[in-house]
Amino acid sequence: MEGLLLVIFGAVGQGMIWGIMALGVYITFRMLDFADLTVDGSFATGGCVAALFITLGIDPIVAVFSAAAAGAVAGLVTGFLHTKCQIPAILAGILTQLGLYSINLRIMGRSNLPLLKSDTLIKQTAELLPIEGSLLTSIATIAVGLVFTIIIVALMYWFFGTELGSAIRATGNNENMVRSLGVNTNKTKVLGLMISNALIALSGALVTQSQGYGDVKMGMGAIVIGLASIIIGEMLPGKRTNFALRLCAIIGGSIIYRLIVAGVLKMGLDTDDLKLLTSILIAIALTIPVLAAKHHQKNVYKANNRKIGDWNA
């Protein structure tokens, strides 16, 4: 049963930590309608950036923080890309992230930086738990992961209602009908790639010191998991809804990836077979939403045809 408990509560705190990588996605994939692959690199930028912090006897928060604006200038770099040098979106995202790689090398001067010795957010938040065993780890990671996540969800519904954050809504929505009100559309879509990347750096100095380790490659494949979290949480509430509800549908939608990897894992799913899982998981939210608007359709054309008989009758 304890085993149980640990899979599950494992899963949940790092579906959180995770999700806030997944809301960083959804601000450009979304809300821009840009397609940024900067996501690999600069979840691991804020990874190495806030492992070389902690090591060097910083305050966690401070290292957390300080990663959250490594990102934020990954997406400016970004944005620079795509609005001044005229690089396509997703050209610009590559480039930045293969930059990135070598950036994140130089930050850490190695591949590899264990946190084992030194103090992290999720050890901090452990020692102040009124309770131990194999779970306190999981939990204190749950604790944290809740408190960003509120904080985050919470500036981020009021930030997308300020009249700024509404133009980068717009800007992803309607480009020229945003340019014909006189908004500088590439200034939105720069700040809008900085925030989004913010978060993705902030999750990821979040998962270093969840792990216990940075890693260079830590952000390979990030950007399928944040889809695939979104994905899934928009199947959660539906499409009628409001804002606060669909940014907690996505933490929600990347705790079930987690629970349904970590399910998976326990059945005795090889981990080199995860990306595999990820795709079909992926492919499997992306299909229901379109059968069920087909099956919908079909019912109605049903109806009425069933109508149009008993008017004839």
Second form
Amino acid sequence: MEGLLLVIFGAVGQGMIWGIMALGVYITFRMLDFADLTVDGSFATGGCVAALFITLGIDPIVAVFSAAAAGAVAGLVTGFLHTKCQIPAILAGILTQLGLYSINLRIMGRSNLPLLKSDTLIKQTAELLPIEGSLLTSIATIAVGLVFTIIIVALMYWFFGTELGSAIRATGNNENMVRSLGVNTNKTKVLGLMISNALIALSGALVTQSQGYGDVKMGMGAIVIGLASIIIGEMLPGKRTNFALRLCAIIGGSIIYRLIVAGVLKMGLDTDDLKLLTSILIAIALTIPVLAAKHHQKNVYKANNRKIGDWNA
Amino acid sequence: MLKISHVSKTFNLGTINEKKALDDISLVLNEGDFVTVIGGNGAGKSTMLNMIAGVYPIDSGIIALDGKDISLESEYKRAEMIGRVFQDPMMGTAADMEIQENLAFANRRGKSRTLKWGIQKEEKAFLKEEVKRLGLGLEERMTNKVGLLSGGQRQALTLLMATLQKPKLLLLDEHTAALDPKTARSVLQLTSEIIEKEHLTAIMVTHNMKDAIAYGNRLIMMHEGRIIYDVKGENKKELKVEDLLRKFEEVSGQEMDNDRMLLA
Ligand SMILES: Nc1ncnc2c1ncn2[C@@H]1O[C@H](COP(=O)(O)OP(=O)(O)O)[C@@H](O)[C@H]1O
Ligand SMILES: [Mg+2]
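Write the structure block of the form predicted in complex with the partner chain for the protein whose form predicted on its own appears above.
Now the full complex is given, and it begins with the chain already shown.
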């Protein structure tokens, strides 16, 4: 029983802090309609910056916000490559992501930096909690995740309702219209990319503190996990719900993804096979609507033809 | 008001697809002019509007609006002064945003986008009143997504969006061409009403010769990237479709090949 609770609480905590990354991905993929592959790099950058700062004895909260700032710079670079150098979105993201790998190594000076003896947000929160036992770390992670997600969802809800935020949403919807109404779409795209990657790096900083080390490879596959969370999250409520609820659903999607992962690992799947499983799951999730639409079309055709009856009559 | 001098544009210069779309165009518009533009397919009508709006850079010449040289200014900058409605009803509105969100966005044309709320409370009432003018019942559907509207409704909305903040120049590029005849008629009527009421300066491309004659105070005909005919005032009022056809044959040395135009 205790073991099961440990797994579930662990998955919920991880789902919350990784969910912030998914919110960042949502901004580019869904709102800006920009396939940004900077993610894997900027997530690790956030983790590496946080690891460095924390081992230097800097306050973990300051480390988190510095990580977010570093992520924003990564987004700025991708945005610059895309808007000023006119490099296609996907390639611009890949270039930044690749370059960030070297930068991340430089930031930490090594490929892995443990935080064993340093203070982290998770440890600080755990000390504040009036509980003890094996669930303490998981609950502290959930608490940290909850505070950050509530603040971030509230900020996003506010920002994307402002004139500036609306301009970013409209850019993803109809760039031509936005320009014809006097807004520089290069600026809105760059701003969207910066906010997105700031959130992604912030998530990386929290993950570093929760796992107790920064690693240059920690961002590998992050983009796919982000997409999985969004896809699962969008299955939760109907499409036509309130924006804040949709954002919460993505966090929910991230938690469900973690629960699925924990489940299959419990069933004996090798961690090495996890990435393959995730890819397959997403491919299936994206295929189902296509097949469903085809199936529906066929049924409509059959039904209509039955109504017509005998062709030769 | 608008002054175009010796503007030329060649697409795909130096390639096998090289195409001279504008050939030394000069045109001066006065305040309050409502110019209709006709010409066959590929005559350069859309290109001329796109050059004025700054969609593509021009190769040579000068475009000045309200005494200001805007030849090298970017599209979004010029949009502070220019309102546009496109041929494709999908191009002028954001489908996934609400009707009132689209309007509020347009209501801020030429203003910097701040961290103030994207649509103010008292603004909602104002926008509702404006939408009522369209006479399409859209005022009851202000929170509907624009994607749910028909092409004609979207064009009417785009027209309103282009004129909410009074533009120095309104550019209309066959904005009724994609609509069914009845809807086209009412959008055109609405266009003329708005232009008259707001005293706008406008250029309207149309494929309908009768409309080109009936609306506006000036008519220009384009052919192969050049302006081949320019009539205004009393002369324009007396114009007949046959006159335009004869003029076209005379200047171009060919018959008007565009069936669309003749049918009109
Ligand atoms: N973006 C472009 N790239 C290349 N050629 C173009 C482009 N836009 C227009 N053209 C060409 O320029 C000519 C004029 O086009 P256009 O201005 O659209 O004509 P109209 O609107 O009068 O029918 C056409 O031959 C067209 O193929
Ligand atoms: Mg055209």
